[in-house]
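This document opens with one chain alone, in C-alpha cells, the form predicted alone.
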Amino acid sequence: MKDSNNQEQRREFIRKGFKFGLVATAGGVLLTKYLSTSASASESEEMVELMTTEGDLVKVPKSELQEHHNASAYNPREGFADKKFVMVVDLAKCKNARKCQEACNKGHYITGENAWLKIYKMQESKETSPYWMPTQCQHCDKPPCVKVCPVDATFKRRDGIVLIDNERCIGCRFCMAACPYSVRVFNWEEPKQEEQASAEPYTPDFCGKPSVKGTVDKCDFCPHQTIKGEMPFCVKACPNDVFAFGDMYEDAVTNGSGTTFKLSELLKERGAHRLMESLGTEPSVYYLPPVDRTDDFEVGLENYTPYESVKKDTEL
C-alpha cells in the first residue's frame, strides 16, 4: 500500500489520464520528448503528472498535452476512440459489505430489487470454502446483448462499454434472455424514483436516469462520472478495494484509495480470469481468485440477503 501522498498523486494521474486522453502503448516515445521537455521548462509552468510504460510516474508540461475530450465533443452513444475501459473485481477483499451496492442505487436512482450490482455467495461444492462474488454487467467486446436487440437500443460504444438507451427499448427482452451472465432488470412497475432522475435532459450513458417502466437497465460502468475525471460508483465507494477501474490501453487501473497497478502484470500475478471464457463473449470485466483472503466469509453474513428477484427478471 502507498503512502498518502503516493495515493494523492496516483488518484489525480487518473484524473488526468481520463481527461486527456493518454495512452500507455504509446507512452515510450512520447515522454521522451515529454521529459526532455520538462527538463527545460519554466518553474513556473503548470505541470501534470504520466504513467511511463514502466509503471513509473513522472511530471510533464501541461502545454505538451493535447485535450481529446471535451463535453462539446464527446458523443454519449459513440464514447471514447482511444479507450478500453476494463474493470478488476479481488474476490479476496470482497466482505460484502454492500457499500457498492448502495452507492451504485443512489448515484443511478435505483429503487426496489432493481440492483444492478449483486454480491452473491458462491461456493463450488460443500468440501470448498465459499466467498463473496460482486457481478454486474461484464461489459463484453463481442456482447450477444447487442446482436438480438431489434430496435438498436442496446449498444456497444468505441471504449467497450455497452450500453442502453431505454428512449428505444420497446420492453422485448430479447437482450436479458441473449446474456449469460443475467445482470439485466426489467421495470415491471414504474419506477418511484425522486424528481432530480427526471429534472435533466436523457442522455443513454446515464443508465437509470430516469428509468422507464417496461424497458431494461443495467450496470452502465458510469461514463458520466468518467468524463469528468471521476470513478465509478462502486469502485469509490467500497471499502475494501475490491474494484479497480482503468484503461486497457494505459495498462493501468485504480482502486477507490487511489493506488494504481499494472493491469497486465497484476492479471498475470494474480492468475486473473473472467466469467464464462469458453462463451467468447470476452468480458471487460477480470475477477482475482479469493485467496489469502483479509476476512473470514462468515463476516459478510450479516448482510446476505438472497436475491429472489433474480429468477423472476430473467424469465421471459
Given for the second form:
Amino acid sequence: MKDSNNQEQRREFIRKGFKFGLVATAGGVLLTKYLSTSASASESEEMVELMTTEGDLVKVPKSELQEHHNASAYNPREGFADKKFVMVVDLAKCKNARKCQEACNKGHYITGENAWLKIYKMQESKETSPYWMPTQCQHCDKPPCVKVCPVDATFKRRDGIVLIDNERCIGCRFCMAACPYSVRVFNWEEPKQEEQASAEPYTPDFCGKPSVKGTVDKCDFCPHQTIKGEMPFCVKACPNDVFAFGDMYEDAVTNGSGTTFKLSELLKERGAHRLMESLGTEPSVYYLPPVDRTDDFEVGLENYTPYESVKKDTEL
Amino acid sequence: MKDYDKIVQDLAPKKFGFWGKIWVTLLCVIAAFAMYAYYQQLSQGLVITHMRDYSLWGVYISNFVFFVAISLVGSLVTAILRLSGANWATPLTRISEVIAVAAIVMAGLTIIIDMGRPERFYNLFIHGRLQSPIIWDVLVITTYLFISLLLLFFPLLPDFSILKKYFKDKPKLSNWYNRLSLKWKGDDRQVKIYNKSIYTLSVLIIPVAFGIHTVTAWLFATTYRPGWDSSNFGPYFIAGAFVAGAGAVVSVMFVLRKAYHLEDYITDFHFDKMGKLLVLLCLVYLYFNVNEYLVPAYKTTEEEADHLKELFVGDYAPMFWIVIVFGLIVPVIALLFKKGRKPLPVFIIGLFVVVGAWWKRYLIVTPTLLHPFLPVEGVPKEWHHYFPTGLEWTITIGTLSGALLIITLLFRYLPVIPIHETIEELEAKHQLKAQKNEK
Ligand code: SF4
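Alright, leaving the form predicted alone aside, put up the form predicted together with the partner chain.
All chains and molecules follow, beginning with the one already shown.
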C-alpha cells in the first residue's frame, strides 16, 4: 500500500538526515576528505545521497560514512546537542481532515476532553476567506511557559523542544496562563488511560505516557518518534501533507509523503510566518499562508466539531 | 492607680459569651465542611471545581489575591501610621496586625489548595527557580508573615507581663503569659531594645508589604493576557489592597468593640478618622481603576475590546458595576457626611467595601482567561464559562471563616487594645496636666 511505502521513504530520509547531521558535526573533515578523494572512489561501491549545508545533493560511498551512536549520551532533559527541530504547517493544504489530531490523541494516550493538537476555524475579518489552522505547542525559543515555571518542571532542550516533567510539576498552572497559544492542557482528574500508557518507566520525552492527575500535558514534538527514525504522529498521519518536520541545522524538512524541502527556501518562497510574532516568543513552527488552496474551505466543515477534539470510544 | 486597674480590667481578654460561643461553633462547622470538600478535591482532583483548560484559575486564586490584599492593613495601620506619629491609631494597631496575620496565613493555605499536586509543595524549595514570579511570591509572603508575626508579638511583651499578674489566680494561664512575656520587666534597657525593634520592624514591613502586592500583581501582569498585561497592575493592586484592608479594619473593630464593650477605647472619633482615611483610599483606587479600564477602552485593540465588552456590558457587567458603585463610589459619598462616619454606618460601609473587594478580585482573575488569543475551540460547551461549583464555594468560604476563626481565637487570649500603650498615653496626659497646673 501507499502507506507503508511512504513510511519506508520517510525512514530513509530521517536516517540520512541524522547521518548527515553527524557528518556535519564530526567536522567538515569527513566530507572534505571524501570530496578530495571522490575521483578515485571505485564505481562498484554503494553510494549514499547526502545534502550539504548549501542544499546540494552529493553522492558519498557508504564506506566513507561513520555511523556514530550517541544514544547513550542522549538525555531526555538535554535533548540532541546538534539538532534544532522545526515544523512547517502548510495552511494551503489543510482541509480539516483531523487525521493528525486522531493520531496524536491515540499515540499519546490522550483521554481528556482537550486535544493537544487543535484545528481552528480561522477568519481574520469578514471580508477575508476562512481557513483551517492546525496548532500545537509552538516550541518557542523564548518560551513564556518555561520562564514562569517555579520548579523547572517545564523546560527547554538544546534541540529546541519544550517538555514537561510531570513527576516534578506541582500543578500551579502558571505556564498555562502564560502560554498565548493555549496549547497546554491539565489533567483535572485521574486520566483513564489504557494500561499500555504506563507500561514503561516514565521519561519526560514521551508526554502522556503516562499522564498524571494534577499536572500539565502538551505536544512534545515526538522525540520518541524521531529517535526511532520516524516522523511525529501528526506529520505521518496527515493525508494532505500539511505538516513538514525536520532539523533547522540541516535546513531540511520532510512532509508526510517523504518529500524533502530546503527549509530556508520553502519559508522564503511561500512567505511563511509564525504565530503572534509580535509577542517575541520565537516559535519553532512556521506557517505557510492559505493561498492557492488545494481544496475549498467548505470541505472541512464536514469534520468540524467545535465542542469536541478527543473522540470517545463509545463501544469498549 | 485606680485608672490603671480599670484599664487592665477593661482590656484583659475575656471568655467567650453566649454569642461568642455560637460564632466559634459556626466557624468551626463551616471549616469542617470545607475540609470535607477539600478531601474530595484531593481524592478526585481539581475536576470537582469548574476550572478547566481555559478558565484555568478561578475563585481560589481570586480568593488568594483577596487575602493578600487584606493583609496589607497590618503595615498600613501599624507601620505607616506609627511612623507618621498618628497616635490616635494606637487602639487599632493590634486589630490590624491580627487581621494581617490571619489573612497572610490563609493566603498561603489558599495557594496550596489551588495546586494540582499539593504534596509536591516542597519542590518549590528544592527546585525553585528565581525567574518565576511564583518564587518571588513565596519568598516575599514568608518574609511578610515573619515580620508581621514579630510586629504582632513585640508590642505584646509588656501586655503579657501585665496579664501574667492579672491572671494570678489562674496559674496555668498566668504561666503561659509569663513564658510569652520573655521576662519583660520594663527596665530602661528592655524598653530601649523594645522601641528600637518595633521601629525597625515598622520600617522593614513597608517595602515588604509593597513587595507582596506588587509581586502578586505580577503573577498576572507577566503574562500576555488582555486584562492582565498592564504596567499599571502593581500600584493598582496596592491601592486596592489599602481599600480592602481599611474596610476590614473598620468592620472588625466595630464587632470587637461591641463584643468586648470597648466603647471607651474605640470611640466615635476613631470611626470618624478611619472613615476619612477610607475616603482617601477609595479615591486613589478609583483613580487607578480609571487608568486600568479607560486607556485600553480608548484604544480597543481586538483582544482588549472583547474583554472590556464582557465587563462593561456583557455577562460580567452587573457584577462589575455593582462592585464599582457599591464597593467604591457609594462608600466615598456616604463617608463624606459626618453622619456617615458614625460607628454603625462606617461598619456597614466597611462590609460593602470588603465584599466589593472580594468580588473585584474575582473580576480581575476569572473573565480574562476566557478570552485567549486563539479561539476557544474543541472543548465541551461548559468549558466556555466559569462559575465556581458548590464544593469550590465550600472550600472558599471555609478559608474565609478560617481567617475569621484565627482572628476570633487570637482575641480570646490577646488584649484587643494594647494595654501598656494605653496606660502610657494616659500617664503622659496626666503629666501634661500636672505640669500645666504647676505653672
Ligand atoms: S503547572 Fe507544572 S509545568 Fe506548569 S508552571 Fe506549574 S509547575 Fe511548571
